[in-house]
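The form predicted alone is given below as one chain in structure tokens.
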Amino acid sequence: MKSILKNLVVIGGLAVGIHMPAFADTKVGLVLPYTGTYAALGNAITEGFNMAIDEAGRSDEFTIITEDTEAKPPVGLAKARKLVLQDKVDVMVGVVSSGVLGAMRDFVHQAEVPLIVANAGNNLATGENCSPYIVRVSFSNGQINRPMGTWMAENGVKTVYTLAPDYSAGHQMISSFSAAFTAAGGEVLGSEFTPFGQTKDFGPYLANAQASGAEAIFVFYAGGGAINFVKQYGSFDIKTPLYGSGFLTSPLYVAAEGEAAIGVRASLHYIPTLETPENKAFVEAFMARYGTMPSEYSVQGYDAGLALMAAVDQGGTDSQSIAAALPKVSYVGPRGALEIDPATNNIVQNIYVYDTVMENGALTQKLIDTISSVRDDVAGCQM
């Protein structure tokens, strides 16, 4: 199957549509969690990446080596060192946890081996700790949540209570949301951070949120934590409306959350119900291959594959040339128009506000609003 987006990939004004002659084999290290809380996310990113390479008919050009970070910073750093120093990879793809990305940053920069970030939203990685060897095709933690803070305040929500896991992504997502929400006239009445990967009972935190008198609860949870939180929110019959980063009700696991997810309103950079030709073709191809709907994690892996192939087609034959080509990638994909901001190496993309609804007996995403071409500030980045 030919790539459904291949003819739309552009680098530096050059349309990449015709299959180029194969370069020397490119070694790719997939550094993702395949066990633990975020295992499903790592598997979904891998599926998307493999699909992009396979449907382009270019699997013979890439040797792919996978390593399990377990979403633990020390493990992630050790696996990155192994991929670079022992396996001699030309490029790495992946990283789910912001903590893992933070731990890997200095090694990636010093080794001068490019990392295509296919999930972790650590703001600093494309802010004050940016590097010409780190390019993000997923999102930044601020990019997902700033627009939602403004949107909620402008749409009548005046007070909120926030919750998130106690690690870097949780703090960055909540701080970005809260800053935008208060700047737009809202007030945060309270905030708590739950032990990451350890909290099984969210009851006391939900009780505190409801007792605060806030008009809404805004949270960030993902993976298994999101499933547990949403199910408990429903079982405790909390009356305060629930909002959040879209990972809370990701298409990857929203079915496991059940009816408790109905009515949860969130913001995200991709939902599979987008009515565009590019997304419809992607969803059809993904379902034919895997038998399930794609999620934002699937798209991130897919776009990482597209970006890598485009960089290789531009002459990326080794780490240095791949790193130089990646920031020049731009195209229209399943989530809309994408480009890499050369000032930060962070992606520029739409953010979608959506409801989770029940249609034809299944949970799905109903688009409410689109915030177009969201770009992060330079935030201290000096390439």
The other form holds:
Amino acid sequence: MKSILKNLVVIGGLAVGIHMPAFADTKVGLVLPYTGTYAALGNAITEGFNMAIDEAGRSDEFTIITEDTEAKPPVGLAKARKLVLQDKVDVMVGVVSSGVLGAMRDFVHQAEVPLIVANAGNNLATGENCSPYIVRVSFSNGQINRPMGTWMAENGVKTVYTLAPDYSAGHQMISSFSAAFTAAGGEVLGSEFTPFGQTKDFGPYLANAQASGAEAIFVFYAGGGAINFVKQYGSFDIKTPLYGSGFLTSPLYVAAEGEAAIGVRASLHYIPTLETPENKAFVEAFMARYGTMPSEYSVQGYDAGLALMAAVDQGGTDSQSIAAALPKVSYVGPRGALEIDPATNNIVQNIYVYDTVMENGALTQKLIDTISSVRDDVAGCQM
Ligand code: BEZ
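Moving on from the form predicted alone, please list the structure of the form predicted in complex with ligand BEZ.
Up next: the whole complex, starting with the chain shown before.
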């Protein structure tokens, strides 16, 4: 397994597998939520990151310091400041919440310590607030949802009602989806935003969605919010089909959602059922190591680890060299071919439309369609 992915990681034409021995230690700050509604996501990203480094046999090159953002913007900013100013990390990896990324952006830019974004999709961080020190290996909120807006309208859905948590990711995911959906001829009949991390009862929102008469409900929820939402959608016995940003039925927590998740159709940049040699090898190694299927969050952590090693091999271990090398990373990994667009520092990748289905007594992901090589517009980014 080790060599399959390692040899495919290229940067500036060099394979990562042929790296020079490192003489300097690289200090990495993992800045992720380990408590709160996104705790499972932070743990999954950490697992993926650790696996990439261990598998490459390079654990002794990296000192890893973890800090809990609690998915709260002021806490995330304080933790980033501590990692840079006190611990003197060379590079940071992490951030799950778009709100936390928004809060950290100016500090990262001014400190000139690179941040490899391993989840948070905040469009602005690779749009009008882009920075040479922010490189995203996960996704942007627009990148996941724009293709789904077009896809649904082109595949017969005429009207939708949207729901999402009331913070930057919720607003960006829904506005990207809605713009593409209406541009392709669909109509949004209603939209509501629910208090982030606090909504226990989705009943009134589901009732409004049903009463709107929309043909479909489209939502973004992740982590604990996704589990609650899908379970309540199931117990409400609502007939309107449920679509979403694929975090809704992530393999990380779909089992906790149970049968209510069956038939949910969603879009995402990775599902563990992709039939490629790179993904099969990754899934096998991940299962052997952790005993569970990997999720999009595991892959984001894994790819952050691969990108970091590739950057260190190319440029060296100091912050400036890592920042300069990161945008040149490209490889074929578990989720397919990917590259970093140097015009925005956001990843370019496939987006997969998938259904959650029951197979052999377990919930799994059935690939429905692939939208290849999705790239964001430059959208005001000036590096
Ligand atoms: C975000 O805040 O950007 C986000 C959080 C969880 C899943 C996906 C995106």
